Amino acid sequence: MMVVTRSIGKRLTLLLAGVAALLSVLSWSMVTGLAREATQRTQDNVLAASATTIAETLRSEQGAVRLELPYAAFAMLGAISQDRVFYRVTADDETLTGYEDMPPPVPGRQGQVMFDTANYRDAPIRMASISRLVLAGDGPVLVTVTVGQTRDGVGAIAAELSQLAAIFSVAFFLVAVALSAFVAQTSLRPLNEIAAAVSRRGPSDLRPLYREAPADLAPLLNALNRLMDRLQQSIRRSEDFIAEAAHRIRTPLATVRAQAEIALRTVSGEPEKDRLRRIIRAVDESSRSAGQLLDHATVAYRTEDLARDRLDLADLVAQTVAAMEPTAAMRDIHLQVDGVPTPISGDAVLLESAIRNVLDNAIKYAPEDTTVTLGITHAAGAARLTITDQGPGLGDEPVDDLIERFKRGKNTESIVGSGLGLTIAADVLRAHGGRLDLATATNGSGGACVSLVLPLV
């Protein structure tokens, strides 16, 4: 029983998809990363030049340290953002000017800028602070000038920027998914089409499969060759068997009948004769059956390998006709054919044996001196043989189970047979694309009607 899971194609989709969901994850994160640091670089950058510009304005005079606060110094914070700024001059950590209440700077090298991040007056704030010696008075003075900013500005910049990349890292992982569907259906499409070529092919084709097909699929075709050709030649050599046990059956059967008839002659009481002639029976329908299961093994074998050579249905039924007529008039049947020559395609070993069969079952099941009728006509592309007997023709049960492997009629248990004829007809038709149709007979004889349907050339 074969459990079915789910597709390799949706799995593989399924698997690029999600290597795409990390890709989309990990690509927004890294952008975002980048865009916050940009940002910060950014600001870290202007508040280190602000503080730079105020500290360059410092200078002596009388004795005290003189400063004069440049416009340039907070005009360049205006630029990033509209956040606000907060500033702290300090003179040996006396304050100057500017918020005496801000954070105390970082401690660093003079002419280093510094930064640091504090809360004030309930926001984040970013600080840059440098120091410097002016000379005034008895001797230097360490000067720190520290500028503020808040952060209101840069992240802003920084939650737009990780929206724009949450948008593009949506869109890569939608492209992604739609490129994972094309290239798993596409990766797939070898293998769809091996299965194509397999499905395509009759029950009986076990020819190799010889295709290009990628470096991964080729253990599989290998694999698959490989069975078919063990199925090949284990079915040949059943047929084979089948071939030799009816060759080898039928000899001494047919031995076996002569004895029990000369014997039939000889004996007078009627109990023995009567036991000779169910022997005889007996061995009637032993070499019949094996006759026809060597019939059923040929038209299995050459239906692989069917010809298509030019035939006559005419001539073929002719042939049949002649090789039958013994057999016919030990019973004083007449065979009567009517026909024009009518050109068909296929084996004419396959077809003359199916013409055998039918027409056998004819002879078999019609009453001594009667005629069976072959009609030969064509029409609308098909070729039809008609064959009507005078016996007792298909009776009660459904026309297309008489069609089956051993399979007869109700009405004819008393009659020798082995219900292959049919088969055997029907897998011939079937073969070369034309059917076997089962019909009363429409001359008042209640008899049987077959027809051998063929697409004619």
Second form
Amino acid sequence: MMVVTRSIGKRLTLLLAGVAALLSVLSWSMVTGLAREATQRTQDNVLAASATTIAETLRSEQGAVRLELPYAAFAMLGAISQDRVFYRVTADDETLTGYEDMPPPVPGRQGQVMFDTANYRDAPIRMASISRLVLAGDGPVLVTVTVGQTRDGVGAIAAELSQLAAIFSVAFFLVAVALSAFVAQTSLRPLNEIAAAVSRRGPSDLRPLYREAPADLAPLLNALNRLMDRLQQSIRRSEDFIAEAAHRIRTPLATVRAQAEIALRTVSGEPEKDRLRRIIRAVDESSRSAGQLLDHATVAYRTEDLARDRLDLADLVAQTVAAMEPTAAMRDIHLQVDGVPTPISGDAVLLESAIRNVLDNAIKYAPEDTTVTLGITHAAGAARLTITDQGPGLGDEPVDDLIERFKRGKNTESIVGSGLGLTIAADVLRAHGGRLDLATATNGSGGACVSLVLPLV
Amino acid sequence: MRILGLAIGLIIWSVTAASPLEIEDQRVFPGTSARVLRIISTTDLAVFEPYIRAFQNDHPELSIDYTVVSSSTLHGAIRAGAQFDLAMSSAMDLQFQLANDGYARRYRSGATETLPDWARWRDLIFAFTTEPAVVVINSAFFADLDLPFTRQELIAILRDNPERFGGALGTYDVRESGLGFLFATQEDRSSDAYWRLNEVMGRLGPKLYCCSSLMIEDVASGRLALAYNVLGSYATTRLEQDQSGRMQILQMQDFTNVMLRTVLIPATAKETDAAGAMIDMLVRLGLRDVAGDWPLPSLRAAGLGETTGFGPIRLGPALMVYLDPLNRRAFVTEWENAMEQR
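Just the form predicted alone so far, so send over the form predicted in complex with the partner chain.
Following is the full complex, with the preceding chain placed first.
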């Protein structure tokens, strides 16, 4: 029993899609991080410029620190976003001007701009501070300028960029999934083609598979070819064996029959004669079975490399009937042939063996002193040889079962048979592109009507 | 530091609580229900009344309590936490600072979305008019003179006729008027003629005013020859009623400040829905295409600046620069030096 796991194509697609999803998320978070960083830096730069501009105006006047907020210092903050602005200027921890309660600046070196983030008036703000020494009165005074701004503008730009990145990531992911599916399908195509080529073959086609295949599939193809080769050899060996065995059995059987005939003529007691007759009949049956086995092997052989000779079906029928006439006469069965010249192509030996086996069956099952009819008709590009008897018919079971090897009808217990006859005929016809039809005779006798259908040339 | 801030806040609060606001005018427009929309504004009652009537047409249930104060009083009151549902002011810088410092409440609607970017800031503050600063003259004083159309020409005329214009010039007292301060600082930023003009005016002993309407009134009555930097919208309204025919409005061609009248919802507001509805109405009127009978000009009237080429004063943090105490003190000192030479 084959256990089907998930298909390679699906697995490959899912795997690639997973990788694409991971990359999408990664790229999105990277772009988002970069956007946040870049917008933050932009704001920092403007804040630093603003604080520096204010610090530049610091001067000492009559011993006191003086400054003048330049218009540009705040105008530049208003130019980049609509953010709230706060500022404070301290001299030695004393507020000179601005928002007294602003968070204290991060201490830094003189002249260096320091950045900090804090919460002020219910909003997160970004602050830049710069310190400068101003000479005033009795000594230098450290003046610190702090400019702060809410981060809404920065957040909005970063969010917008992040959203844009998200859209791109989703688009990238979708394209990647589509491409993954395409790639998976493309890479599995050779495998599917080989599978299709193998399943397209007929039941007995065991030739090696010669086709272009990717390097990955070469071992599979080689293994498949080796398997088919072994299978073919094994089949041929067993057919050889059967043919050989049948042949070997037939010869001694003929000797036994001849001796039994002689003995029948020489003995006088009726019980002994009867015993000998039974021996002869059993030998006949065995010989016939052996013949059929030989036929079957022959069919297997010859269909492998089928001859396509131009033949006349009527000729073949006439020859076979002539050969079977003595057997029919023994049971007082009349063979009635109704034929017109019918051109067909094929192997004469095989076709004769097929007709013989069907006719043999008819003679065997027909009651004594009846007629077996052989008729040839043409219809729709096919030649049809119909062999009708007045025997017990085919019974109730499905007719297709009867063609199976060693399978016999249920109403045949009283008659000796191998069950190979119809199988041989069916195999031959199939090899010739025809078929074997089984039906009950339409002439009211209830007998079997077997048709051999072959394509006309 | 925080305790200090709290202390200052408490002091301001106790002061405002103890002594009521310096109210210039107040009126209640009763509605059918107990709901009251409290508006604090710098716009004169007479000017704004049509807007209140129009609003009550759509919302008859709302009473409207309309209080007129100066722009600095308004600013101080909102900072101190006085309860109003709407604050309307012509002093953009003070309004902006209220919004920046967190005294305004966010509001967003279909109407505010249609405002151009320059007419709103962070969904906190909305402009609904554009009003130029103009010069109003009494033509009797200019009988045989060419009318000035630039500051240079104005300076020349004043300098050449000191006896005629002595004591007959009027302008805002920037120490008292928020709008006057805004106009003055913006002019300082934009035109180098401003200080020279101040020098010349200072020598002529100018009269200083708190409000546009008083200045215009004095020009109309002949007490003043010229009022510098008055609200164009008020001047136009007054001109229509003028009987003497001697009042004239001049718009300076070299540079004109255009102010945006702005409205915001204070953080202390209670009737926020009604306040939003009023903002929507003002914004829609601000964006109207036809001038109509409304006393205040629309955003389109001067917003595109066909006469000035400069556009309105920008709503942005730069407005806070001159509000800085150090800057303000320095500016006022310089202004006083120029203006008070006698």
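Positions refer to the first chain, counted from 1. These numbers come from a predicted model, not from an experiment. Definition used throughout: the rigid core is the maximal C-alpha set that superposes within 1.5 Å between two forms.
Asp116 shows a C-alpha shift below 2 Å between the two forms [criterion: core-superposed Cα displacement of 2 Å]. Taking 2 Å as the criterion, Gly375 counts as shifted between the two forms: its C-alpha moves by at least this amount when the rigid core is aligned. Remark: with the core as the superposition reference, the CA shift of Gln390 between the two forms reaches 2 Å or more.
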